[in-house]
Structure formats: C-alpha cells, structure tokens
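One chain comes next, on its own, written as structure tokens: the form predicted alone.
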Amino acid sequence: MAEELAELAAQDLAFGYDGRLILRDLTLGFQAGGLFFLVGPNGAGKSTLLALLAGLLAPTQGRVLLRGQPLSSFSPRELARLLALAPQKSTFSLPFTVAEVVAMGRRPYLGRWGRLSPRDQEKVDLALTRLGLESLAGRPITTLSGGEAQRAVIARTLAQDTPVILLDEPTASLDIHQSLGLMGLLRELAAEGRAIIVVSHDLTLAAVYAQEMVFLKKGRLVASGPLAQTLTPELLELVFEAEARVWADEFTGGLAISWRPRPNLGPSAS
C-alpha cells in the first residue's frame, strides 16, 4: 500500500493526550478501488485511526494526506466532497424522516438556498435503494430499530458520493442478511474506483470480503497488505493471542477462520 499512489495516506502518524500515545509510527496508504479492513483487539486504536483519517482528530505527529495534499489544506466543503464517514453510533433527537437524513449527505453540494437539485435527489434515491430503505423513506428515524437507523446513516454517507468512504463497525447493529448485503455493496463501491476503509471486529466477514488488511495492536501497525498474504495463523496469533486456523472456503469463495485458546493463557495465566 505505497503511500505515494494512495488516495488517502498516513505519514508517520501518532496521536495521544496527557502525555500518553495511543497511536504511533503509522505509515499507510489506501488506494482507489480497494476494500480495506482495519482490525485488531480492543484498544488497538482502530477507531482513533479512523477519526484521524477523517480529520476529526488532529495528529500529535505526522500528517494525513488526501490525494497527496494535507487534510488541513481543504476547506470543510471541499473535504466533504472527497471523504465521508459513517460513524458507529449516531444520535437523532429530532424526528427527521429517513429520506431527510439521507439527503443530509448532499449538503456539500447544495446552493445557498439548500434545495436538492434533480441530481441530488437521484443520489439520495440511489442510496436509499442500495441500503433497502425505500419502504422506510417516510418514517421518522427516531422510530426505527438500531439496525434500520444504522442503515440510514450508511445511506447518508453513500449519498455524499465521495471517492473515499470510512465506516466504523458498520455491521454492529445489522443481522446476518443485512451484513452480507452491505459487504457486497462495499465490494461494488470499491469496484467503482472508491477507497473503502472499514473498522471491524468481524474477522469472518473480513476473511471473505476484504481485499487488503491492516492489523493494529497496542497503537502500532503490525502488518498490512493483501488478504491472502496477511490473514495467516501466525499473524492472527500474534495480534489476537489465540490459536487460529485459516483455510480457503469453497462455499464463500474467500477464507475461513477457526479459533481456540492459546495453551497456558487461561484466566489464571500470569
């Protein structure tokens, strides 16, 4: 993932506060047309890295580059036309309809009167269709289930129509059918030439859908690269401290993983 060819890149990135570093020495590149999974145990720094890549946090050291330019060189409107983030949790206190929430993704393109153009409406309708939300378009988002609301947030991100899309645990509130559908959609978006970066705890999905993997542990980059080269038993054991078996799965066309506790690392181990 050479940073000089990347749509989005981190250069010598570090982040911390109160004298404590959470992330350090991260250099990564995310190319157009790739579906990247950021994985690692709890506390590895995955969501913090995503926030840095989105410009929500300022790095303690290093910088984030978007199309070769520092994030700080873009106006908020310019940045919002190039990069979109679907957070893990969104809170809605007002009863906007699902269609209105998805239309919020078009704000970077609206004129002074804030009216949707036919092209804007087309992008909103497409996002609703891709997330299977047509029948819920008129429902207040405050009346939806957690999974339905999460799909609306992801649809809002897609309506933004950016070349880089970041998603933080996008399947956390979705059932199996919805999760598989979303992963298939993300693969389609990558094939359209976008850079898709996903933070996920679900290694089962990553083993089937990821093109590139980024492994973090304790705020450091452990490994990154194509799925087949990085999703190995040795690397999984190093990162997650459990024994793993990895094999080609004919049913899914991807890889599969099974786990068992590493010997001598039970609750009583020191």
Given for the second form:
Amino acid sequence: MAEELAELAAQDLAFGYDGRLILRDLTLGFQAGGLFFLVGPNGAGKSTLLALLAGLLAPTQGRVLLRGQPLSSFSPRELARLLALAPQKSTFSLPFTVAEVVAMGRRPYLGRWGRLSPRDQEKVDLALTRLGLESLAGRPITTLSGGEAQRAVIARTLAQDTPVILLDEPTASLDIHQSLGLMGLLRELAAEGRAIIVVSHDLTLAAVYAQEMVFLKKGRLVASGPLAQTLTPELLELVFEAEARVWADEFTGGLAISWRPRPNLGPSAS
Amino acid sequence: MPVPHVARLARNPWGLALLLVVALLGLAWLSLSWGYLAFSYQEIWEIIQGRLLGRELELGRSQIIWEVRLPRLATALAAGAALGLSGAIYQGLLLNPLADPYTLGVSSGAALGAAGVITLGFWGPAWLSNPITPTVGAFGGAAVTLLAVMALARERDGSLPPTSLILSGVIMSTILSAGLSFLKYLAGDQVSSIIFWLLGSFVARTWLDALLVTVFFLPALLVALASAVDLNVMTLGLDQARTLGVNTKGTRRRLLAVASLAAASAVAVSGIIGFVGLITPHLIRLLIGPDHRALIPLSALAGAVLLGAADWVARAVLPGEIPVGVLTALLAGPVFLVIFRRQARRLTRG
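Any chance you could show the form predicted together with the partner chain after that form predicted alone?
Full assembly next; the chain just shown is listed first.
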C-alpha cells in the first residue's frame, strides 16, 4: 500500500511505556473515500492505535503521516480542521444543550470570542439533521440517554467537517435501527471523499459495510485489505480464536458471518 | 418543532447583565447614602464631581464619602467580582462544583501569610505593624500555596488532574490551618487582631486596596474571556478538547494562575470571606446555563453585587457592625446546602 498517497498513514509505528510495547511494527494507509473497520480482540491495541492516529499519544517509534506530513508539523488548529475523533465514552458534567455541544465542533474555525458565522451554523444544523437530533437540539446533554449522547458526540465530530474521521465503537450504545442508520451515514461520508476509520467489535456490521478491514492482535497488524479478501474464516480464526463461516449474502449485498458455539470461556481446543 | 426543554430560567444573558448593572447602581447609592450620617443623591454626586474636578468642598462630609464610604464600596465590589470570577473559572476548569479559592488552599495560604505578618509585627521592627503588611503577607501566602498545590498535583507529563488538585488543596489547607492555630497560640493576648482579620471585613479600606484588587481582577477577566470558548470545550474532556485544537495544558495553567491571583488579591484586602466564590457561579449557571462566555463576566458582576450588598447590610442595616465574612457565611451557607442537596439528588437519580 502506498502510504505516501494515503490521507492518513502509520509508518513503522510502535507505542509502549516502561519498556513494554503495546503496539509495534505498524505500517498502514487509510485512503480518502474509504470506510475502514479496525477490528481485533480485546487488548489488541485498537484504541491505542486510534489515539496515536489522532495525535493524542506520541509514538514511541515511527510516525503518523497526515496528507504526507508528520502530525507534529501541524498546529493544533490545523490538525483539528483535518482530523476529528468521536470517542467511545464521553462524560458530560455541565448542562450544555445538544446544539451547543455540536457547535463546539466548530471550535477549530472560530475566532477568539466563539461567534458562529452563518456557515458554521449551517454545518451545525446539518450535523444535527444527519444524526436525527433536531428535536433534541434544545435539551441539556446531561439529560440524554446513552444512545442519544453518543449520537450528539458523533454530530459534534461531523460539525468539525474534516477529511479524516475516526470513530471509537460508535454503535456501542445504539440499537440496531440506529446502528444501521449510522452505518449508512458513514458510507455517505466516505462517498463524499473522506477517510472514515471505525474501531468496532461488531463484525456483522463490518461484513456488510466495511470497504477495507484492518485486523490487529496483541499489538501487531495481522492483515489489512479489501473486505472480500480479508474477511475469511482462516483469518477470523487466527485473530479471534473462534470458528467462523463467511458467505456472500444477497439480502445485505455484503458478506455474512456465523460462529460455531463454544461451551465455556476456557481455552479453545485449537 | 417541539418546544425545546431548556432548564434555564433566563435565556438572555444581556437581560441578566442589565439587571445586575441596575442592582449595582442601586446598591452604590444605598451604600453611599445610608449610614451614621445620611447623604442625598445630589450631595453624593456633587462630592464625587467636586473631588474629580478639584473643587472646594465641605471637608468633613466630603471626606466621609470620598475617603471612607466610596473606597470601602469599591474594595467590596472589586473583591466580590474577583471572588465570583475565580469561582467560575475554578468550577469550569476542575469540573467540580465545590471548587473555589478555599478548596484549592489559596485562601488558607493567604490567611497564614497575613497572620504570620501580624504576629511578627508584635515583636519585630515597627515598620511591620502597619495596615499594608498583612495584605502583602496574604498575597505571598496565597501565591506560595498555589505553587505548592500545583507542584504536588502535577503528574510526570506536566498535566494537572482535577482530583489531584483538589486533594492537594485540601491537604495543604489542613496543614496551613494547623500553622494558623499555632500562630494564634503564639500571639497570646494579641490574638484578637489576627481573628478580626480572619473574619473578613471591609472596615477602613482605602483606594489602594480597591486598586490592588482591580489590578489583578481586570487582566484575569480579559484572559478568562479570551479562553471562555476553550473552557467550554474542555468541559467535554481534555482529549476531546485536544482533538478540537485546544492547547489544554497551556489554557489550564493560564486560567489557574489568573483565577488564583485574583482570589489572592481579594483575600489579601478583605480577609476570609467565604461562599461568594462558591455560590455565585452556581446561581448564574442556574439562570443562564453553563456557557462560560456569559458565565464568567456575569459571575464577576454578580459577585460584586452580592459582596457589596452583604457589606452594606453588615455596616448600615444591622444595629451594630458585624464582620461581613460572618454574614456571608451565615446567609450563603444554607443556600449552598440547598444547591448541594439538589445536585446530589440529581446525581443519585442518574
């Protein structure tokens, strides 16, 4: 993969502390217009990779390139106009309204006193609409349910209007109806020419919506590439230690996975 | 569209600002005219104009306004504004409704500094016993305490986690209180002068006191206003603020420094006046919501009105003058308890 041409790329990336590496030897590229699913078992280093890609952690080795330039060469404001991160968990301590929280996504474009221009307001309204939050716009964010709050955080990320969007477990508190809607939206965003990178545990959704897969295990890259080539029973068993079947599903137009049941949480027979 | 459910009593910060300015003017008139000697509106105005333009005035009456009541009012307003401002900044920054100059140990540091200088004045050189030195001592004490608390709370990567800051503040306060008790013990018969300073009062404040607070308050207000949007974003969490382009470390340090200097200057001229910094931001947040662009200036304005009013009541309304710090604690304490209960209940309900 030509990392230099990628919108966002990792080069020989490694991260660790106290002499112990959590991630190592990661070289990866995320192209514009792609919807990437980053998957792997718990503790594979997915969230750490996301934090490195977003510039929240400094790599122990290697570097992250955004449009061919190292992340450190961007000012915080420039970076925030190019790359947005929707975290998995947010804690809201103050009763800002949903509209106010989403408007905070415009922070990288605002002047010192934070006045929203008509264009900023347009982006905020569009983000609220795309996440179906219009009717909640005036509600204090502290009174929302988990799923509503998660949608508000994603709307804030959308209002940031960046070519690269990272999402950590965006469907974790959403029901199936909302998850499908969100996946459709991510597909739309990728079609607009953005690079969308999703960390997810939901392989069923990945099998339908991902264009590219990235498999991590124990801090190492196991495989990456187009969905049809990487989502194979062999690779799934290698990464997740579970027996799977994968087939083309005409109902979804994508792939489908089913798993062989296991008796308990003990070590697997293989 | 359904009616937005907004838990705010007044949606317009400008309306509240106007109301507070009117209250401030009314309070100024009451404070200047009421007292042992009464003054009419016209006479007050003539004295102020006369002093500013250098006209001949009746010495006695003009002195009461220009050298006693006006500097006292100005000091109380400036100290109230500084306490309200620092409370709003601390609470937003530390996301802790209990954060104020007291929780961070800044006030205890100031108190120990002042008491130390007063005690030294009993035995030390004569120049130590004058009205200015406790102020200088308070200021030094507050600054040293803040630096110590920040050093204690600082992580290896230079970050200052809110919980560590508050814990360090509480630990420092405890140590400083012990030091204060020791000083009171040392002072023996002269302990009353320390106690009186600690109670908090605006008796015999001068233009210099008002100026000292203003010099620290105004830059703090400007810095806070310029960082208000970033402070809003930082309440979402520091990582989210960073991905939105906020320099979280720098902003936090800058805001802690200006809030503490403003609070220290207020404690330095007025002694210990509790609850104004704690309660004012709560009231304003209840009225107009949490946006710091409005919350910060309005907390300062409301702090001025509250402390100015408390001082007026302590001086002119009650039969005998009582220290204003006692009054604010007696009045605001129960209000704070109500707010605290409401928040605790909301938290337990989830």
